[in-house]
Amino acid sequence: MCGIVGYYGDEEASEKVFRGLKKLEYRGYDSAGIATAGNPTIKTEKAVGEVEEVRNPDIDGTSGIGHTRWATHGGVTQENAHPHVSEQEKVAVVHNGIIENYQELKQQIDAEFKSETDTEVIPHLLEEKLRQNTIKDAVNKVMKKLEGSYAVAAMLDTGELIAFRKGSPLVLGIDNGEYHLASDVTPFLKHTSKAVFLEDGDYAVIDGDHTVYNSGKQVSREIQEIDWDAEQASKEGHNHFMEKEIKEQPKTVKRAAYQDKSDLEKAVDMIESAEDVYLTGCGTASFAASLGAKYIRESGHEAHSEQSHELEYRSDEITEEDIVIAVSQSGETADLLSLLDETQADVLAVVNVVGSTLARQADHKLYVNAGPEIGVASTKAFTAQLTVLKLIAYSLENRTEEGREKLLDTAEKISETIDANRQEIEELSTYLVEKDHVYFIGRDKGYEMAREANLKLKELSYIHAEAFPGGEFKHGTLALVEEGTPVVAFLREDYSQAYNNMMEAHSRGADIVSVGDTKIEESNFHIDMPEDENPEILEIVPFQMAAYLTAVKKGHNPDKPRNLAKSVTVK
């Protein structure tokens, strides 16, 4: 995944684009670049590393595009950094996604290629088609040649901007004669709350106005008001976005709980009228989906859960009589969207990003209302997803208002849970810094908590970690436990069995980290939990904080874990 920014207006574009890229660093940080049009040619500035490497580029012009890259095709080099420019320097392009037939296209293009990327075919094709076509027709012909998923912002040497997309997000911000292009709304929230979300196959020409086309015909796209505050996307005095987002969860869980009653009723109707219910997502969202399936089963309705990239292999089992509950923070996850393309079932989206592809394609949606989540590792979006899924289950039992009150009560306990365990979390993170391996175990819903806690630790600290059902741990993995091996055990309503699994590890010399409402004598560390109707929301927060602190103490940037991106928009 990469970040795209564009600007068209009356001010210096390079500064506008740079500031927009800073808001998108979480989408990629292998390399960055900016291009402007003016006086009279395209000028570029590119560098390996973070966006800061292209601060104050010596390039002028009132139209510009920029890019922060997470490499897919071609190594991390200055030559492979975007923007890429056509041979006659008439067109510059930034691109997110994959052009699957780029090798074939390269053979058809009579031009010198300067990079190893799939992206570079696009400016060459555009320059070729523009020689004999209008901008609108040239873009339409280029899009017909491209195979794969992509979001593209192109700039002509005459200053016009072009935006087109297929399978990857691209949004246009409109601000009193100025126009902003971006992969999501965060780069331009400071300037405008008016946004046009381009749909699959759309291409827009920005030349003092904006015109949107699809398949050669002009189309109308609604200008939407985005209610995220620009301040929500800033650190607000915290050291990292992740720290801020962890501490925001009392507010975000409350916002998630205030779902409109009619929206919940429609979701309930969809579930009750479906023959089968499938919940799916990827990464953290898949753990939320798995818990959601358990919540729904407890409400008396059958439900299945599987990660999207695996469920796609069984997509022929999902009929138009079924429902898919799709869980995603970004709404742009490629594996999830690919699965949905293979099914005819109605889709209920549990999603954070307004106007995302998932939100637009779903038959009905419940926004989790977590606001911008900038840290790559999901925190507040996860607990907001659990909140909405819990509320659906309560509604299936005709207990919507009771459930909402219970969730609001849970939200009040989040800060208390962090404060009560602050010293233990601090000491645990210091201990983990010196460890190479950590194992997490839990039973029933405790297993999902083990999986999510494990994921947070390894993606931020780069410590090898694994999660297992408590009963499975002794079937092989126990052989890896030796003196001083950390084992984290979630002790819940199935206390005795989980306790026995924990003691099996303890007897082999493991250091025990217990999680529950009673301190265990054998524990080296204990994370104390208050009694609550929604324990999963509380249990995960101390481990979000422990993973964050461990990463900081190891010298890592927790907002930008290596090799990872916020939204995985390629399969």
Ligand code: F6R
Given for the second form:
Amino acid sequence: MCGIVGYYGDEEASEKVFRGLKKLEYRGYDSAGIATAGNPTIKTEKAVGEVEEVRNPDIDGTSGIGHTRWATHGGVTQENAHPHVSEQEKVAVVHNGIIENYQELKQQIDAEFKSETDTEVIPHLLEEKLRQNTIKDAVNKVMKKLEGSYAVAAMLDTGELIAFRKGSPLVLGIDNGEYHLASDVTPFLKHTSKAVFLEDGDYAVIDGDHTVYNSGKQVSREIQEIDWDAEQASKEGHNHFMEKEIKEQPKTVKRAAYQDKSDLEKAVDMIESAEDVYLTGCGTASFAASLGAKYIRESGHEAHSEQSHELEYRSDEITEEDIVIAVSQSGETADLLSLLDETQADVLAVVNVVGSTLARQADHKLYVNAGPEIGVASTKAFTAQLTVLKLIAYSLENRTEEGREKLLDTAEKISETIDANRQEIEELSTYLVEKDHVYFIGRDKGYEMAREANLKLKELSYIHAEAFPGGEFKHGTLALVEEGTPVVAFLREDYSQAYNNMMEAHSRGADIVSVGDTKIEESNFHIDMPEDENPEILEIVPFQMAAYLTAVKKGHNPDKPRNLAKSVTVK
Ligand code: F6R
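Could the form predicted together with fructose -6-phosphate (F6R) be given as well, to go with the form predicted on its own?
Following is the full complex, with the preceding chain placed first.
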């Protein structure tokens, strides 16, 4: 949700910043901008639209900052695009997050505001404080005034960079005298694997060296080694990241299944000693959490699941005796982090992004090891989350090794499942392009599959789609079914009841897309599934592919669905 980048070094900053922004474009693509510092002035280039719009800007300097925006405050206009520059043009700022008290701050600042954004208060405040303070003290004073969440990269006209954060992520890459700032590590992986993850309340001054402070005092932050390689964050010959990420799943599911023995045991201990177990997440991760709760219940332990933003309304029911299992690809989702702030319970994170806020704040974490997921719609992270949650459930039954073998078997069948259904998926996507409404139904774990398949289709193709428990469909929504309405039925769980629900739609004229291991005579399309102990990991893959192809056929960019962004760092 907005990507920010900074560069300090000896080379032309605009090019470095542009390349970095391209890697962060998944965080928002409403507008983009770059500023460089070449004494005595700050120069900016901004445009509405994708990062490509600011390629080759005619601005020089060896320090630079850049931004790719997902609009919150203020429309999608050039004026509202970041960077924002202070009155005397001594400070330029890019920001990810929301300054909640910006209206109040605006009243106190004597400057002409050029945008409608909350961000613009920051350069004005910094410039004002820098008149009478050192950089260190000025930043400390500005941070005290800001309420809300922010990751900020500021650049002075003299070239120094300042980074500060509260709530939103910010990482510093350290590369032999060059420095890279970014919302996550992907922009600088090509240059360096050494990173400092700034903690909440930290601010860093980068002026040829880097010094980190918190609340006015210098602090030391460990330089971490990141073992993701830059290749993983490139398309590697595929048309889109999403296509590559779908196809990577045989590998990523295997990687997820290899969890460190003692880390897994600690996770199991936490669950066994907890009074109550709550699994939570948002969007796709919430469906993984919901399935995770079912896996844990099947292993004989009580577990509940609810989406984080809703669970927060009853966070006081979660006590210190309980455990929250927080599922997230990015580890930066504000709705999830906010819930965790409100609870007393220990947190076990099931998370993908190394060094993310969730990974750092949790009491214990299991990385799902899916590697960088760049496509905005989650694919490989989902199946990796299911793998880790299922492995936890196997471990709760003391069947870790046997369970791992089964998960590795499942991973082997992913490519087979795509290959066996390739033509059907292709034809299904061509059929869906012409449709305005699609319904997904499934029972028990088939319901989560229906929800995730439904989310994939609607967010990528913009076709209206809804998912229901099979039993619920007839309680109202069936009224919307008419001749030719597509109904996708996941038939594995509670087969005969699910079949009946599907037939209730079929007999009202619905076109049926069935999913399961038995071909149904009445189906217009059938996605055939192999026998497997972990069918959820397999069942979603053809629908990721179908949603991807439908989006491409409709002329949409599946990597960047409209109005969305990869990590949702606002509530
Ligand atoms: C949908 C999708 C989102 C995310 C949700 C949570 O394809 O990707 O629904 O799953 O925004 O994000 P994370 O997993 O980063 O917490």
